[in-house]
Amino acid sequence: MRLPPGVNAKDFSDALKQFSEAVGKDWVFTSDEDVNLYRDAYSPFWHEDEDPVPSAAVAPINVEQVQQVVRIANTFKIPIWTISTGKNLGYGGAAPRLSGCMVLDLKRMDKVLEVNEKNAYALVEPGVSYFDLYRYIQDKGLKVWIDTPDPGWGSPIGNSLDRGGGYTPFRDHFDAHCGMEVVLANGEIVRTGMGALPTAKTWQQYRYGFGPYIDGMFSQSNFGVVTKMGFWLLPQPEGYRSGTVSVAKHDDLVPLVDTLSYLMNSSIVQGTTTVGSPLLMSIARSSGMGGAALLTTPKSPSIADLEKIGQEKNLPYWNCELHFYGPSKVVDAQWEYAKEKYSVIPGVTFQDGQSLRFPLSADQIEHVPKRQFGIPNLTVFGMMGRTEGHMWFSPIIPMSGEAVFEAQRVFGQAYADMGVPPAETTFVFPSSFFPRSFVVLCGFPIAHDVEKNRKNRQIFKRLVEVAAQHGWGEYRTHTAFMDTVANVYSYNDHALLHFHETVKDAVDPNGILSPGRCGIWPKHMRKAKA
């Protein structure tokens, strides 16, 4: 059994002991077969020392039992990873940051505590699912949907306090968010918002409560357990419609993205909208390019050579399409008014998609992309081909098409620099799953060699390093590569990382909560780090 970093053998058999009394022998895992299965399935480090492995696991099933968790690891001065469910693929499953931590495993806090469907909200524990609350809901007949990400297995929790995002216009899932119950390090439990008043009625209501707004902590964060937490819920729309706009020529990019971020920001769009292009994609599909063909490298055709080849084959270079959700006459003069806007480009065309009305038949359901109707599902794992696993670069860039230029330009050159051949380059368009920018995800695959590994790895960081260079930071990242891009948010000498080092000082002295995660450290870990 591999011991916790710091901890000797008697006191962690000890602690081991005590958890078994707080939560029960059967939920304390120690064995390597029980412990393998909280290793990340798509680690990057796989066969390599590096790779991160547990101590051991405890799964508390109530807020009590986590505080005695959380008591005995301070005791016995034991780090603790703490998970949802661990469903978070791509990015660092359900390994800790640090060989050695025992994960705290939340999965049987899976309590719906509260769906109400006249005021949109739901009050869940973190061992829920999208899967689960959306039954839940379809099970009581109420008419409210949740917002899902891909793939919809994880947790509602777990997933905003990553700050993960969906499809329909509650795709913020943090921003989405109301209200939260923490345990802290010293076991001590707050109640955020509303939530600290001891008679509250409304702390799935209005997130603030008073004072310091403080929910922001505890996301991306290692400063305390989130137990409980409220999310904001999408009424049922009467009506839903999708429309795709085409452009001809590369620098029509421009008033595209220009029209789109007007309309969003205006709230007549609503839902994620990914700006792609049909031109780019066939080239990829017939060339065996990858996503090299989406780039723009120094080997690529010149705008006019493919502005031809779009001409002869009938294909947009850009197009994207939009989602509007309402009252069906609102929602069918949205899509008027989106192609007014947009009908100032020369030679723009407009397909209509889908015109709905809800509730869905189940027919309906099993035709429509269920995503963007707060349907959680699997199909991502039919998508792209994914075999043994993957990883996620997701930088954050402006919306805007001179940005959307600029990121096909720099990490096109990016790429050609470090000699990545062509049909190992994944890049994918800009989606808006946030207001007011652009996520851009490249994606490296994972595999069962340690030299493809470290490659891929090698160019992970480089990537983060040329995209701070041009101002732009990720959003999320892999637990490998969290110090990477933590150290990129450098302002002022690290004036942030600082603070937040600051902040783990003195709310977990004793450093025993998630070491590591987004690159805080505890104060007995930064020098070994740095």
Ligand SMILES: Cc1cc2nc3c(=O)[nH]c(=O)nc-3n(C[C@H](O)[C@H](O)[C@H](O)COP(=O)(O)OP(=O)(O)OC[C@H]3O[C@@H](n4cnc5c(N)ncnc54)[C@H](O)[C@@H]3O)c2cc1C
Second form
Amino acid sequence: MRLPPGVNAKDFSDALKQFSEAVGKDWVFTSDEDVNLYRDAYSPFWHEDEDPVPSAAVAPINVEQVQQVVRIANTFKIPIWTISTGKNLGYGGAAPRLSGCMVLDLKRMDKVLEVNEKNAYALVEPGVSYFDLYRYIQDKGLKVWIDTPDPGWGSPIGNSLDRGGGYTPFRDHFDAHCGMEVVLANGEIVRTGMGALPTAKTWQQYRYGFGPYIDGMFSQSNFGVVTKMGFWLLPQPEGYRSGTVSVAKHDDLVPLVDTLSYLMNSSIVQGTTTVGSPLLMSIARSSGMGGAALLTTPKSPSIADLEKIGQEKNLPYWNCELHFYGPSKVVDAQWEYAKEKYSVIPGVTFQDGQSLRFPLSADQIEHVPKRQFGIPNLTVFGMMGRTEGHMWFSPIIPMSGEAVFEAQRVFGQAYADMGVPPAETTFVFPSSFFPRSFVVLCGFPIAHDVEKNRKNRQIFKRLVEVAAQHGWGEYRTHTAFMDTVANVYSYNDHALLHFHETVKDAVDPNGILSPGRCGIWPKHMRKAKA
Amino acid sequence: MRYARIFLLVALSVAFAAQAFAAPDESQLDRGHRVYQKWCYPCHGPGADKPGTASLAARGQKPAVLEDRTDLTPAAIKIFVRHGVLYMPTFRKTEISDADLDAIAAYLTRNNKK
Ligand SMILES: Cc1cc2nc3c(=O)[nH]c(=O)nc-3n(C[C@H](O)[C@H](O)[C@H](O)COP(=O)(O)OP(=O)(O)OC[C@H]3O[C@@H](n4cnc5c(N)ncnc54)[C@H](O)[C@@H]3O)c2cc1C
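With the form predicted alone already on screen, would you show the form predicted in complex with the ligand?
What follows is the whole complex; the chain from before opens it.
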């Protein structure tokens, strides 16, 4: 059996006995067969020693058991890596950052504690998936919407603690949360916001409570184990409509995005909007360049040539699909208003999209893009072809046309400088996953091939550095790159990371919680890492 | 490489599949159906938006929907679920217990020739 780092066999075996007493022996996993299920199914370290393998896993069913597990781990100084649903594929799956950590698997804590239709919120446990919460709401006939990321098998808690995103007005999942319950490294329970009032009546309605607002410190961190979280829901809107705006010239992207930004910041356009390029996508497909066609490399055709192809084939250089949610009259008026705003761009064209009223019929549900209406599904995996997984490089850039041009140029040049074709990477166009900025999503394929993965890891690291040189940083990252990414958030000699480390030492002096998460290491592991 | 290993395991497992097969009672099939709907259907159900089905169809597998198959063995199904294949990940026992997996296997092999 693998031992946790810094723990001897006798202590580990004593601890395992105590874990079994706390949660029941069926819920402590130690055999290779069971523990291997916690490895990252999309590991960029396939067949390499660095591939993180846990020593064991423990799965409590309620918060009291979580407290006991954490206390035992603290006594024996056993590092534990917490997961909720553990479907963090593309960013590390269910695996810890460090081999030998035990996984604290909260999947069995799967109760929807409350869904309040009047105030439109939910309170859930960590093991509740988007599928579960959606089903619960449907079964009860409640008129509220959740927001789901592309894969519906993750959880509101796990996803939002990694600060993931979705598609409807509540797409910024961490921002949509209200109130947390957290078990600290010493086993103590803390409730944040109004939850600190023993008789709280507005835990899921007012976020801040009194005093410092600390919820953010439990996201992308290792300061506590979150056991409950509230989320704001969208009252089922009366209607929805979409419309696509298309422009012909390269430089038209600037006014296209400026107007998008205005419409989004004014809450006229809501939800995630992705900038697209029918022209570049067509070239990507016909040239076999794949997503690489979206970058500007020294070998790319000139803008004038591209515009000519666009004209000949009647393909817009850029477009974006706008989404409107609300009363039917209002969404129609909003689309009219958006068209008015965009009509200043010479040659702009508009295409009406879907116009819907809710609730949708069962048949309609089968034929709409489900994610746009908070309906969990796994359709997105279809874009992966017959591949063995991928990891995401996902920098945040400003929401402007100029920034998109710069990103195309900078990443294109970075590939040229490395002397590798960007062919394998799937570059997706910038999306407004989060308000006020764009995220650029680039999928790096994972292969069960050591050399390929090694090369891709090098490219990934280089892109992180190049992005940082231009003022762009990842919104989250795979466990394999957490140190690399934390390292570029280095303003004033890494003052922010030093602050995190100070907090870490104070709230988790034995360093048992998720060591290395987002580059935050406990004191005794900091030197070894450097 | 992992793919090759899985096929080896599948081939081996066919040998003892017959004896592993015990006539499941109705509630076992119901349970299998329920767990399948929850964990497998979103990828393996019918329709172009189901990526597992699309992938199997692209490979030339007929029928491509797992529920319509009569050639899968319980042992093979279990190996795929616990080892994964392509981007289908492994499933942990907190997600699908061994008993749930037995039920899925019984459900997906319900129409096999006995
Ligand atoms: C094809 C594809 C498409 C994807 N699309 C999206 C998308 O649209 N949007 C998106 O956001 N992501 C997307 N992802 C990434 C990822 O799959 C999802 O974000 C997923 O929801 C994360 O897994 P999870 O919800 O099970 O969280 P978990 O794996 O449970 O948690 C994620 C991490 O958060 C921390 N954590 C979890 N629970 C706790 C807790 N209770 N206490 C303390 N720390 C905790 C842990 O460090 C854990 O590793 C995609 C991935 C793939 C492969």
